[in-house]
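Next up is one chain by itself, shown in structure tokens, the form predicted on its own.
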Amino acid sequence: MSVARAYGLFEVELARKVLLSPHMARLTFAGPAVRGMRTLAADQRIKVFFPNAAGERPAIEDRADWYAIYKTQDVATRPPMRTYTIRHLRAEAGEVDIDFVLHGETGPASRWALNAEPGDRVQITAPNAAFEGEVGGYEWKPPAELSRVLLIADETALPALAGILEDLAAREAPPATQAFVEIPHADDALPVATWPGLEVEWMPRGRDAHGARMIEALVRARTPVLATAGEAVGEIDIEAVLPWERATGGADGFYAWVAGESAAVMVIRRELVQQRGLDRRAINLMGYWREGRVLD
């Protein structure tokens, strides 16, 4: 007998698209395979693969060993695969909306979004309901205990953040929550939940580097006050790696979010860990991209 697999290849076709602000577009992904579609988390990330430089579709064997077979295949011929966030799953009619940011054409996937049609197909890679036990892929794991919630992102971790603060909402008594967004322009603000203890920032970059408004958020980031300094962090080869660290509890009542561009990630991990001696188990930091590089 053979037996599930935490996750499993999508086929997907484009249905619909429809721009939310001048650098994000919902896309409506649907099919029969969605059905055996699943989610865990706000932050649930997916990988989705895109037609290649040639145009061709992405055709990606469904087996265990995808990931090993794509790794040897001619980066040049091979589909893109870029990393991204449900935003709705909607099993029972077979539909998923993902957001895009939009930067141009600078890359495969910005390209495809821009210029896909309804009936355009991709491949995806999610959480397969088949499989019963926990598959990971998310870090919005909150103690039930949460009495204040930091929230820090860009652009990129939008769509995350917007389903963390409708998560968020739901709860019997929401907390105390500080969301922090750095987007492109003030008109990339978007509707989110919203409850009497949130307050969202929104911070238009403009032209200044990206994570600079992540950065200066810290200044008015409310966190718990301690006596001393914390624990030293050690450094982290962002042009390597993505840093990824995900809490694991913490006490207090407190937890934090931080996801965006991996430098500004880093300074915000000294701020929080070294400098204001925050429990690193209360605190996940993820650098979702880095500037100028490719990292999957």
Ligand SMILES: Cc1cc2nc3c(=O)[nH]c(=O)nc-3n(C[C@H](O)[C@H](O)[C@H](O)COP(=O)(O)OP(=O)(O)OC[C@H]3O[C@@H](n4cnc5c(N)ncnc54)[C@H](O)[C@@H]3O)c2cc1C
The other form holds:
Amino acid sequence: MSVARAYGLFEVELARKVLLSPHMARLTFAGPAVRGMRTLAADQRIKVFFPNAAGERPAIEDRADWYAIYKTQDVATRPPMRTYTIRHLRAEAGEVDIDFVLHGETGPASRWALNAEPGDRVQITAPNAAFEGEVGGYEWKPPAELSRVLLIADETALPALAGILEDLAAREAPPATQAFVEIPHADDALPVATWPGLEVEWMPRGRDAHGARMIEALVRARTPVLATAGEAVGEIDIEAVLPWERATGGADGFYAWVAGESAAVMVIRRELVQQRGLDRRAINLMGYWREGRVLD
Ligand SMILES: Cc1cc2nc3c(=O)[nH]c(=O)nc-3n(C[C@H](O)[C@H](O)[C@H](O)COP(=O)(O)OP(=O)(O)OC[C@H]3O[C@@H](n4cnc5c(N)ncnc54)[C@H](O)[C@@H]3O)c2cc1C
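Now that the form predicted on its own has been shown, please provide the structure of the form predicted together with the named molecule.
Entire complex below, previous chain first.
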């Protein structure tokens, strides 16, 4: 008997591309295989494989050891792989939406998204619906008892954040929530779910450094007040890896989810954990990308 793998390799083609704002496009991918895709949370991450520098479309063979084979292949000629978020999955219709930040032609993913036309093909690795166990690949796991939520993101984490707001809005009693979103320009603000206890602050970056607005948000971020000093945070080499610290639960109803450019995430990490002494078990801190680096 064959057992479904936790993650599948999905062949898809671009069905539609819609500009959501000057720097964000929604790409809808379609294919019969998408009926077998699954998403478990608003920040479900997936890997997308793009055409290589020669323009050859990705053709990774779907077999159990495909990733081991991929890693042995020449970086210059294998299809580049980048991490994205499932924004919406309409499995029955065989469609999945991914919201791409259009940051220019410097990376294969943004370049492809800028130029892609309906019919263009990529491959996606994502959770398999036929696999019933826990597959991971997401960090938004708030506890049932939730009184206060803090969300800080830049535009790369806006797709996940928008889904998180939808998730919270659907709760019987949505918690008091502050959402701070750094965006390139004021026109990049998007419609999001709302409720009376939600404060959303769109923070246009203008010509300032990536992450500057995320850091400034700390001044206005309301967090529990603790009597004791926090523990020292360790070092992470953000030029080599994306910082990634997962919450394991909530603490007194407080829960935080922070994602964006790595250097900004590191400053926020020091402030929340070391300066404010918040319980690390309630805080997700995730570098989604590092300025000037290609990390994945
Ligand atoms: C869990 C997770 C989920 C993510 N979800 C999304 C998502 O849904 N949508 C989305 O758009 N991104 C998302 N990202 C971020 C995305 O993976 C990176 O931005 C990625 O580097 C883009 O690849 P690229 O080929 O365009 O650029 P790369 O080849 O990786 O990088 C080329 C250059 O561009 C720079 N760069 C990369 N991203 C940006 C940016 N946004 N703005 C300015 N410069 C940049 C790099 O620092 C580098 O100098 C996610 C990342 C993670 C870890």
